[in-house]
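Below sits a lone chain in structure tokens, taken as the form predicted on its own.
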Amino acid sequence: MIWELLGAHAPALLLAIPMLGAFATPLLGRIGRTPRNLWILVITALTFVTSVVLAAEVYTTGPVIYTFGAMDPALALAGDSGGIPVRIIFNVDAMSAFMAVFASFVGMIAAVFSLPSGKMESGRDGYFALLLLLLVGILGMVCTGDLFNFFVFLEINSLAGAALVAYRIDKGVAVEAGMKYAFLSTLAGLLVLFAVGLLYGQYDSLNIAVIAGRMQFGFLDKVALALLLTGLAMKAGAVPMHFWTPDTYSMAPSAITAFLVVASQASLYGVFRVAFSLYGLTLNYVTVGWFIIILGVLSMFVGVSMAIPQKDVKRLMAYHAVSQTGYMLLGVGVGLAVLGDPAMMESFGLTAMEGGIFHIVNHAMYKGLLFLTAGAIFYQTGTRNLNKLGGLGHSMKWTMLFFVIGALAIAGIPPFNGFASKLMIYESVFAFNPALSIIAMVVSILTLASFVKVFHAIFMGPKQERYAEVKEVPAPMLAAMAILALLTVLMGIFPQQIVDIVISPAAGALVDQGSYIASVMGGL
């Protein structure tokens, strides 16, 4: 019975359950920390659970619409709505699928992270409730099929991870990083509003798949596609809208700066459900494939060279965010630059498309694992200068090991997730341009090289006198950096497996725009 329901309104409970939670939870910390801790545990575990579900119909029986208040949520067009969804509608189809499970894996992860990384400090009830609705909004981002629902969500996203950001104050720098986070977040917002109004007035509708149907691609179309592109880039972190991400994640607490990591994400697949779902084969999809090339070659090297002088250790690793950034956008946009070439894109494009896929979630687990280790870094040296650290080698050799998975991920090198994914976008990209590919690999021997001397920085070296108390993290933070570095390790070891059995589908969800079509209209 229990099972029936979560079947059939997963796309609801989705949202719904860690929404409770999050206004709950106040209210929870009232009556005790234990409580409080055990409902975010219990709250993102059904939240990931729910997920899973969800991708399992997905991924059995094809896209699943969940049209709220309707006398059947199944069905896109009700009996009184004249042919056209007028209700809030999600369309989950296996792209969304496979961001909303790694999304709430990564938020369930962060929660357990942030149990006692915090427990010097006041408002973690506040803090918990943000993280649970920060999840609400990346949740809400991938599963919608409505433009205006997507500007809400986001902003939902943006409202809870600036108040994150912010939340340890830290003399007014992190309030200064929060407030700069948020006057970003409001200005991408804005562009994407527009565009959704521009849209809108030209086809009366909100729904992207009956938007999509009608699409013309005349002047406003442009304009609307351009503000699009431009305010979901700078929320991604792309080059040259990258400014605000150094100071957002070596400034947030580390849990929140892996989960902001996803949220990012999910700004990154709105850029590639506008230009795949929403305009498909009508724009000049050579001309914005190589946009968004650029925009990741950009990021590539950009994030690289910033990354390299860097002393803070986690805006080290927020510039190395924005570089890995650049391969996803480098993977899609050769698949959408040959969009319209059936041929080339059998060839190498949806490899190249499903490498950069890949690499969203493989970037979540090993970039999610190096800023947890920074994190842990922080919590028992109070300092994250590279300058002031060295010899912890000594002391925390779990959160070494963890470092040095991240590390070696991060840098391409096998057997770990990233050379996967790494391999798929090099061998691809090359058939499309061999220049591209080599800058690629070009950029992850400086990735490596500045791990190299991160690593050696933090933990080689005599034992220091001023950290001679210092001892490995609590048993949930070392336990939170082990299942993300276990997961590194077995998706760089079984990269098939996955790639045939979640990457392949969500790649095809996003090329077939027919399909996303007819899973709403196809009730008329």
Second form
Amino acid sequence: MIWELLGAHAPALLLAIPMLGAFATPLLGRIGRTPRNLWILVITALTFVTSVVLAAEVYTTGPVIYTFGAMDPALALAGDSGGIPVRIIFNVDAMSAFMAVFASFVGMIAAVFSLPSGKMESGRDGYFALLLLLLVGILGMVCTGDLFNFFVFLEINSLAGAALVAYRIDKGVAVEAGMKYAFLSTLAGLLVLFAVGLLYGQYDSLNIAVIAGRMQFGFLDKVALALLLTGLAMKAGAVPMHFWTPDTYSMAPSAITAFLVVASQASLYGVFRVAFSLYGLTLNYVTVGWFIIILGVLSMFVGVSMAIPQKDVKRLMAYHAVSQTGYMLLGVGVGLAVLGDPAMMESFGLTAMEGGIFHIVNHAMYKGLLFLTAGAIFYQTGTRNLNKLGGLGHSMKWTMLFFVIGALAIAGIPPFNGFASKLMIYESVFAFNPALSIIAMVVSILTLASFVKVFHAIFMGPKQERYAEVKEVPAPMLAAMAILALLTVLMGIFPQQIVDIVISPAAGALVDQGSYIASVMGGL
Amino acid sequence: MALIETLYTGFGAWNPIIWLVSLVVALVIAWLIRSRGESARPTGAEAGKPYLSGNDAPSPEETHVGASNLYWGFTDALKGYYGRVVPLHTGILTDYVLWFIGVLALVIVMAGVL
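The form predicted together with the partner chain, contrasted with the form predicted on its own above:
Everything in the complex follows now, all chains and molecules, and the chain you saw is the first one.
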């Protein structure tokens, strides 16, 4: 009975559960810390299970349509709608399901890591409520099939994220970082809203599938495209609109930083959804594809080169997050650039897209892991300054091991997961343009060099007097890191299974605009 | 379906088994080397001190090479690049907005609006 209910209403429950969890958290916090912590664990675990149930249905039976307010949620074109999907519809295809699963998973890990790491800090009820709201925003963005609804969830994502960045109010810089994030996110949100208004005025609908089916790519559509791409690319942290990322990522609590990476990836998903599902072949896909590729290459190189001279470990990792986003943009951008050429798409375009999409989840795992290790270091030493750290390998062996796994994965060293997706990107992009592939490989080498520096600075050297009392972090923090580390290894050892089962359907769903439209319009 | 499958990229392939075997061999060699070391290393006064031309040994904090002392050659060689790129990261919000507007203008041109 419960499983049937869960299966039938999984898209709605996917948001309802964390939303209920968020608003009830302060109430549970009044009872006590332990009930509240248990509540957070149960809510995040339930959300993850719901996303898995939804994904299982999507991967076995095809896209899931969920219409809010309709007698039958699976019916997009209700009898009283006159053949137009007027209600808010969630259109969960393989790409959406893929994003929802790993977002809810990282949300759960972030919650586990947060339990002990902030036990000495006040305002934890609000912290966890905002964390769950951030999860709601991300899941809503990746599941909705409605443009205005997408904007609403983008705003939830941005506001919850900004408040979490400024969580440690005792540090004025954190508040400044939160304000910057809030301002730029609001600016991006306004552009998205303006674009939504333009498209609504043109096509009398807010549904992505309906607009995609009617798309003319006229003057206003082009303006809307520019607004959407720029706003979402900035939210994703693409160079040269990346300046907020080091400020924001370095000041947020580490578990939040790991989750903010996923929040940025939800915007990246928005870029891909707009380009492939909303506009598809109607836009000048070669030009827009190259635009995304150039953003990707700039992000890769500027990100990694700016990381190398950094002294703050989280700021360094934030620049690497920018750099890794470049790989995703590069892979999917190549796919978009050859979208209209079936031969090239078959030959290398789809593989490039698969590599880019595979890198999204890989990045969420290893970068999440690296940010958590940085959080563990800060938790025990109280500093993020690489010049003040050293010799911690003697007392934090497990953290060191997890750091090494994350560092090798981000540098694309086999057999970790980063290698598998990077290999797919290198080889497919080489067929498109060898110079791009060479740049991608050079960036990986620089990434390795950068993390060798971090490893040496934090863990190597003799044990230092000032860190004589430092010991390993509490078990829940270790458990959160261990799970991500294990997945980083497993996803590198079994890459083809993941590509076959999860990544290929996601890439296929993104490319197949016709199916996306038909899933809502029923072939009309 | 084999447990560990080969990853095909369309142009090449990679099988993790070779790497796993290599990793295990490397770990075994490392363990063998380590096992041949002195198990009872003298500590305390018996360990002796390094001879540094009669100077006292520096503290562990002083001997550790800090992060800023690494890769200075790299950044120095690319100072032309860093001299231009680092100053762009001003930390000032209005500068961030300026870049954002600049890219928006570029995309408007690229999208064919103008």
